[in-house]
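Encoded as structure tokens, the following chain is the form predicted alone, with no partner shown.
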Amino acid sequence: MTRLDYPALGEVIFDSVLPNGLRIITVRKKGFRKAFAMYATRYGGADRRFQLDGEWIDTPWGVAHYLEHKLFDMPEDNNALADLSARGADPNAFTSNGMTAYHVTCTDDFYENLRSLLTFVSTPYFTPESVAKEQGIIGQEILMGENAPGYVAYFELMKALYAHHPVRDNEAGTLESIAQITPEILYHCHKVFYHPSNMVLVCVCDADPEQIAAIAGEVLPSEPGAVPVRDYGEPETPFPLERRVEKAMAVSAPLAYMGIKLTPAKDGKALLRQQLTAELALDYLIGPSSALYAELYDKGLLGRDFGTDVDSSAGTLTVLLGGESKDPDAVMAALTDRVGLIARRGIDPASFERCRRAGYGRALDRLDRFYSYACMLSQGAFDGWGVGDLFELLKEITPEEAADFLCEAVTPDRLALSVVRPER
């Protein structure tokens, strides 16, 4: 077990890897008496295709969505959601096209909570009654997504970015999707996917990291399994598949979301640094506090919710900017003329330094957010990457490396428009 200290940040690391293969960090958080543990699987709504032991294997549309509904039950009418509840904790779980997550926050009883949470993770049991039962609470899900009106302009978005990728679409699968899910369905990808090799188990607590390796190790299986090779068709070009698309729905204002694909390293650390360098670029571009957004907003063509982000997920990096707008045309217009200034006279370094300091803040945050910070670190160690990463980059990314980021980038043949607009 390997003990990370940084006493800039005030945090204490213990890593680990068991010999079954899952790595463990542990945050220690003296004093505290909450206490949060996540467990999660490199398995998400995107890996719907891919091989073992030299074969292809096809699966429906939702089945990793499906399986983090499934897992809860347990044998003999047992639900881990009703039983973790019962002890005061609180249980709950989420599948992105990347990842699937199951986490649990207590403030008495850890180690028995994280006994719990680690035996229903990887206690699979499904009847054909519960997966067909299951199928009308997954379908409207399905349906309350396809009339909410952010939901809609975020996959029509992605759906105009992307032309193979599976993340293009929804983690949860169609009406027809789900149909095909079965039993032998559930266990088979269960069993490719959900084996210690293939997962992390992070712990932010005031707990002894030897005490929750001893119970992964008592609970877990003790092989590695093999990690499946997974396949999201053919390579993407770095321009939209379409410029624009617009739906019309039960709308009071316009909804407007705007997206860049990148292509992400293959590094981990050159991916944080990639993801890292176009937060701060956006931030400093069209952020709260900068010029473009002052002017977009006293011109009212931007509401208070509009806001960027950059996300890292089953190999893809896409740029993701949106909210309220009465012009969606004008906004993208205004970015890339301030783009193109920019390219010009380059990055203001006093302001770039403001965004800096923004973001360091942002990232101190997640620290006391326990929640943020395991998905933070779920995601880094399927990724590649570490905490003292994140605020290493964060101090060497240049003004000269925004300002490239933003020239290649937001331009008008990289960005793709999608809009929601009101019915007439």
Given for the second form:
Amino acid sequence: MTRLDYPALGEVIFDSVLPNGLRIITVRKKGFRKAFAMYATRYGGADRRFQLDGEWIDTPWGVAHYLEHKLFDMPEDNNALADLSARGADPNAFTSNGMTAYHVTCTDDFYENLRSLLTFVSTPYFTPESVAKEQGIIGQEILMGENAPGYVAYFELMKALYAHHPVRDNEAGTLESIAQITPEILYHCHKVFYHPSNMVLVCVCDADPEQIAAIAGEVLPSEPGAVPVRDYGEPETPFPLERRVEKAMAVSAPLAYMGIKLTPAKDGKALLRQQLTAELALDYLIGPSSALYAELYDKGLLGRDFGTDVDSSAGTLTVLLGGESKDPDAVMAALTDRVGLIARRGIDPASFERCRRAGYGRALDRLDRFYSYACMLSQGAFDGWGVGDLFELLKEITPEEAADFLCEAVTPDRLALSVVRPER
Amino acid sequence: MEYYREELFPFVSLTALQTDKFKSGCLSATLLTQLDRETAAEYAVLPYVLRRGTTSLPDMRAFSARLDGLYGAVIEPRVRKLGEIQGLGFISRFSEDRYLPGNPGVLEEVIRLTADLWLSPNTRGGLFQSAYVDSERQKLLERLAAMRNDRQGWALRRLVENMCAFEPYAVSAYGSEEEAEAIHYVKLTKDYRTLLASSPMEFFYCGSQPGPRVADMLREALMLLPRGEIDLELGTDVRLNAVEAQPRFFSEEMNLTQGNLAVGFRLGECMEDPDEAAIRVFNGLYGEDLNSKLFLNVREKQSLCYDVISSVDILKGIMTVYAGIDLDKYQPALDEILHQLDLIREGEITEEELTAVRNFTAAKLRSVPDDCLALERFYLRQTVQGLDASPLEMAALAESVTRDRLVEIARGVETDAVFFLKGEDEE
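Structure of the form predicted together with its partner chain, please, following the form predicted alone?
Following is the full complex, with the preceding chain placed first.
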């Protein structure tokens, strides 16, 4: 077990890998009663085709998410949600395209709750009845997404950006695709993807890291397993499949999401550097203190809901920008115009330094928010970087790197626009 | 965690919690006024107009650049509804100095900027900049229109508007589009001055500095805060019973493929002398907890929905239930929601259920001190009720709530109104 001290951040992190291949990251949070544990597998909605014993296997769209729902069921009519919450713990889970994560928040009995979390996630128990019963619940979850404008705009954008990578589809599937899911498929995918070698356990709490590792060692299988090979199709080009897509829904004003597909670096730190460079550059370009934001805000073309994000998922790296706008095309044109100006004049070092400071404060703030912190550490574990790298890189990235990113990526031929507009 | 409370000026108070455990501190400044249909929209726009610029940082860009320089400190407008009181102001999050290079004094700056937002707006000839007011009026109208885009929020909003049609509670924290249309910079400036001089204000701080020191800094920064005759009539009218003998039904069509059902209740007799811990446990048992009657039956047993949840506004004595359901499952879902409440009234609460919900409610309260923003919400609501119980004290109370108490609460609850946001007729 390695102890990592970050005195400037006031953080102490314990990092270890069990003989079965499980990576355990524990952030020691002195003085907190709240404790948080996240047990995540590198298996998400995009992992639909994979290789096992030399054979390629195709699974229905929506299995990872379905599995997330059904894993809470335990033999003998028990349910992990009910058991954990009966002790006052708050269990939950999410599935993205790149991972499935199960987590529990509690204020008492942390070790016991951790044991329950690891036990239920590693105990598949499915019956034809229980699998069939979930269709109604997940069906309503899918409908909720289909009626939520932000969700629709996002996945329309992903479909416009990506020609075939499965991140273009939502993780939950459709009413038709989930109807094909059987207990056998769920057992199979659990076996392939829920081996500790393919998972990470992140704890943010005032608890003993040795005891956390001991519990994981007791509960989980002792032998390492094979990490499956996934097929996401041919590499994507840097250009979107479609430049502009539009959909009509019951909304009050057009909702516009813009995106850019990046080619992610293979090395973890290089990938993080790419991600942070893009975040700083976007903040410089159109963050609240930028000239462009002020100009578009004054013209009524964007509002306080406008935001940017850079998302690493299932071997993809995607830049997202968006919010409500009465004229999405004008916002898009203004963005690329401004990048043209930056290409000619360069980046103002003083403004860039302010963005860097703001980025530092935002990263620091995240260390107080257990859920968000654990999500970041899980993603970092899968991508190959740690919290120390994040704060180091934030100091290192240069204005020139940011300028290069903007000039190369934020261009009319790289950007896609997805608009959800009001029905006529 | 050291609790400190002090009245800084007449009816201007600070609640401060000193702790070393967070990387970021929190400061909020909330002006309290009566929620009223006529004024809600105009008052709601005020923090947004003030946030456009101060005499020293005259526009949003300058203000944001200053905040970036303070390591990404955030000072955002915050408009909220506390029962029938409208809370207007700003909430700030900022890094603690000890994690920043060169001890930059971020808290002092945040206090000064917050005071400037209230006291030194960017004006011309003593009036707000008309361009700022026009722009923020437009943004407010867009925000009000956008409420429809969040289907769950909209169903609950329309439920409350219909259910409390003759009470100020029907008004949203941001008012209505009709009143927002009429916002004008001259009247807004005048009303701002009156409001500032006549309203109680609540400051909240959580961070590494001692309460008395924060109080001193605030007193100095707010020296010029005008104090006139203070409106002491603030409060919420609690209605114990449903408006009519039978529940009222309302619906609205939208082009959707999922139905959004919202049910509204009056908490009834328990509101005569509200026992907040017991009401929290009751809400957990009925529909908030993962072991709740609604979650286990409407969702897990009957697979009628993905989302089903109850919530209580103790300031007003209202409970609401929301479920996202198939368009044709309105009746079975509603029947089951009401049936589960009947079961509690009949005393059908097992020992396991009771222990589980007490644990769940207590744990939720015990985790409040580990989250700055949760503390801010908790203490502001306590203050508005004139109470000062800590989350831990309330957790202890929640652990001792009895079955009889829960049955008694349930028996007093009255179903008042049902709202269904349904799909459009195909014909």
